[in-house]
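For reference, the chain that follows is the form predicted on its own, supplied as structure tokens.
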Amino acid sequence: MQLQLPNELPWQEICSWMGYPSHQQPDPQTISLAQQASKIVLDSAQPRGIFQRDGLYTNEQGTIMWRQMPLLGEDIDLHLKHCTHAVWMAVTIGTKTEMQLRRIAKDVALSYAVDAAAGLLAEKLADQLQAFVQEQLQQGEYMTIRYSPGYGDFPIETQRDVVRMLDTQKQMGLTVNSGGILIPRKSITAICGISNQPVKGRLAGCNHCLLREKCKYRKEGKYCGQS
């Protein structure tokens, strides 16, 4: 599926994910390099994405299952309360941005700024397909947010069964490697629980995620779901 460029990727929001807290303003240099990567992601990016529905069933051992793809941890089992089926989804922003993020890479300001764009961007499109699967539920369904393998006790590793139920290497280039890392880096998968009653998920939990170390949130004191 084809996704949507934004016209632009504001400035803001990449200075936030450089790490600049939402109160403090950015020098013009920084502003500067932000409206740059801007351009770079958006002339580079190779937008791509694809979902699955399926039917969730709980075997033997009493783990949640999709397909043939067990869903592990206590999160995930919170996150799908109440749900009936559920949509896996990818996205990606294509390896052209990857390629110029290696050319500017001497360039370490700018890297780091177009770094952030690709993820800000991979978050947009992960927004516009999660919005187009919404817009296909029949009346009476309701869809959680999205989870992502690697949010609180949820596996990492999950990625490569995701890769792997999709096709995403035929269908959008995407693959992953031995350690559970998305190739190209800026794409995305998670899943949405659908129920037949009103169902919002669960946001992960700091004490036990995978990311906590290197979250971006808890640098200034949030989680991921005030974000």
Contents of the next structure:
Amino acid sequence: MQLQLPNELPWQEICSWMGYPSHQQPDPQTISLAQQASKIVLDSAQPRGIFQRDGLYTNEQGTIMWRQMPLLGEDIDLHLKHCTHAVWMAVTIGTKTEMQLRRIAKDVALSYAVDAAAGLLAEKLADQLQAFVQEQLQQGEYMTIRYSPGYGDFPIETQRDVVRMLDTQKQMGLTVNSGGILIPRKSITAICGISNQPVKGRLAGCNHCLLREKCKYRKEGKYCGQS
Amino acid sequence: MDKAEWLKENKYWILDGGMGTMLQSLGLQAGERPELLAITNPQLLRRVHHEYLEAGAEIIYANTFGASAHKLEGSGYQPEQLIVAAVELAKEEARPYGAKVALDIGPLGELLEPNGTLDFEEAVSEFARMVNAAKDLADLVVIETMTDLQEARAALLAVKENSTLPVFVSMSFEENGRTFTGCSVEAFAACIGGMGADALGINCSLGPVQILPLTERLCKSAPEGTKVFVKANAGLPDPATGEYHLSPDDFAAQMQPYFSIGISAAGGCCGTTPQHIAILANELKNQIPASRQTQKRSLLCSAISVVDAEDVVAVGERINPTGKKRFQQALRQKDMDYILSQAVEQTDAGAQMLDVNVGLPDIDEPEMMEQTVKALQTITEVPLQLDSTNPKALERGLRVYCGKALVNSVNGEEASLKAILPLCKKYGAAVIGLALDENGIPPTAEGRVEVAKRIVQAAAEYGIPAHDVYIDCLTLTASAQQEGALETLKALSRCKQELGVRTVLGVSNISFGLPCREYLNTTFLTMALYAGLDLAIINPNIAAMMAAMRAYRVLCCKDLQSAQYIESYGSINTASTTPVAKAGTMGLFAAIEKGLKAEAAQAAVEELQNKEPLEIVNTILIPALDAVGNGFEKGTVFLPQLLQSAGAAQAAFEYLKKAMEQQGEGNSNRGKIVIATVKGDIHDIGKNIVRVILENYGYDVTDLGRDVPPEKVVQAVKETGAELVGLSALMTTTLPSMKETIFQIRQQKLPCKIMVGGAVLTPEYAADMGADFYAKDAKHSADIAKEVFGQ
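Next, give the form predicted together with the partner chain, keeping in mind that what was shown is the form predicted on its own.
All chains and molecules follow, beginning with the one already shown.
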């Protein structure tokens, strides 16, 4: 489905993605850089998203399964606790922004800002799709927040299964390369559990995270699941 | 026997309907691999084929859509096993009906370069495996549901190079007439039609109503003699369930308008069933297809951008080493960034196509042509004109070029025609024909038209139509042959009127040897346009040249309501077209610290008036960078600011470097470093930042780019003699390829240090992989370089 582009990407959020701590007011030049990046991204983005819902079950080895896809790791186990169904969703901002990024590669400050803005847009699109999925729930159903492969101990290799089972190449032009990287690069796949009792899900803690020693959220006493 | 003979019959061909839809209704789970059924449950496939044949399908697609090595990875099966089984069983079912069976080829599931990382030749050989498995069994090949033009090209080349089977190609478009990767209907028709597909079509993604306007466009732009076909979905899917609801009757009703626009084959895609096909077959039985109103359009394209030579087209001439020292140096040093900057500059100035000439006697031109075409495609979408006299260079460029290129050039000599026209045919390119031959340039218009005629004739013999031939009647220098200018224009007008060709001229040569060349160039350009010039090869960076093109388009009613003219010049105050602000008060140190590019460049120019460039680097530029770097380490300067400072230093450095080169003091070089983002990884922003910072400190950095195989790193270290290598990887999944790269460098006993960096790396992991240094950020990489090279 076609997702709506926001009118602008807030510079405050782009600056935060660029590594400014939340308590620090960026200088005017960086703000203008963020605004320029927002325009480049919004002018080139071709947002798309899809989702599919199916039941969850546990196989003989005790692994949680969605269709023929094993959902491995302790973190995803916790996230989907009490859930009977799950929705896989995928969003992308398309290939055109990538070409813009390559075109401006010599200007490192701008390309860093555009990269941040593009990542932010992908998250905003995922928010939008998640809200849409939420609206489709039956009465008495509850949904967790979204959780993506690569976080905690949920293997990034799961991307490969998601791309195949959702047929994302045909539906939205999303593929995965031999290194498990989604292409177009600014894309997100995520799973939300559905339950008939209130659930929130549980995002990966920092224990399994590879970035735990350098994470800027953690330094500020937060973690990446918090917005 | 011509294997495509049967296709020449003037009738509608009924294609089958959805395979996945049928299999799912018979119990296949979503996400299961349908290709395995050829071995695990052949009866199921036979049943589906049988139902479509009963419904009236005359061409059925074997169940091989995803039977590529790529897609079968992890399934335990090889393409050959599944393809032979699937095609054989389809043939057995089809035989009693006299129906044809197609080897069905779908996308590999991984995007090709430049959108993705899959290598073009790797894709060609995967498709070739599929073709070779089926070529003695199938009646034709169908390449379908493609969204990436480059992938469709790879598949088509594989078919053409490995079999003589007829081939249908269809792509999937969105309602805006573009695929997910931006390929337009016209680019598809020009490129894939040009490469000789027997039929072009549209399948999947949309229902008959939405595909109709796109098919109309395809019918208008597909080459003469090429069939057009369509396989629409049963309407649009329900977003929540993914199910299709268009009934067979409604489907047939919505297909009605197609039968008057010139298609010759139809079937169905997702959601369609034998019932849909039965009604369609019944309708079309005994009908003769309406003739297709083809337009002889002279289209040139990349995947995304199409130019039509019916309008005048500005071709940028600057990617060419002739008479340009800086460009020659870039070619010898394989400085792709410089070449790309020439492309960006010209397209920003308004060039709609770019001429690409990378020939120098002392370089490997074929290799350079391939690398340049690949690199250009990553940053620009304008169509390219490949300019060489070396057929090998042309072939290497054409092979990787995604779109319909223009080859520059052939001439009237037999040898030239024989060597180059077959390449143009194979890769679907148009061609420039120079109106000269072994006897030189004929002095009269008459003589040049004669040569042009021979070229057009030879092209036709290879199946290249006149509207894909662009005759260059050759611009002679007015200072040497003054009467030649009018003769050239006379020849140009005659070629266009008499031969049905397009025309092209390299304009700038007219003024060689005379002062104020711009005056002569713009006037000659205007005269040539009025005489019928279609493609003007010019320097678009000269504002007056682009202005002449734009003004001409207004006066010839090509730019309606002068819209584009106003867009280009509406906000320009002609009194102040030369800006160059003279701010000047800010020092270089402060400009770098504050990250102000223009001010830094200006300050560098001012400093150069009293100081030597190297002194400026050592006493101002590097201390300023150090100051910013220290602030970054302390947490008072943030990454965006550090980068803006780096950008400002970069802008200043350009001027300092130029000054050093002029003084022959080219020795700012503090040491050689090779950097790369490792194989499989495409995250290159961090690596780019490292490069700029190292360059600002005066190191000679060879940047190999992203997704770089270990062998290429080893080769570059050997060639440059670099003492330091920087490797970047962002993902856990690409760390093994970093490890492999380090291993290969060590195995070759290359005397270099290795530093590594990237989000998921830690000092421990870096040491474990055998790296000498772990760089936690870009600033740190400069510290490491200082340690390695001293000072």
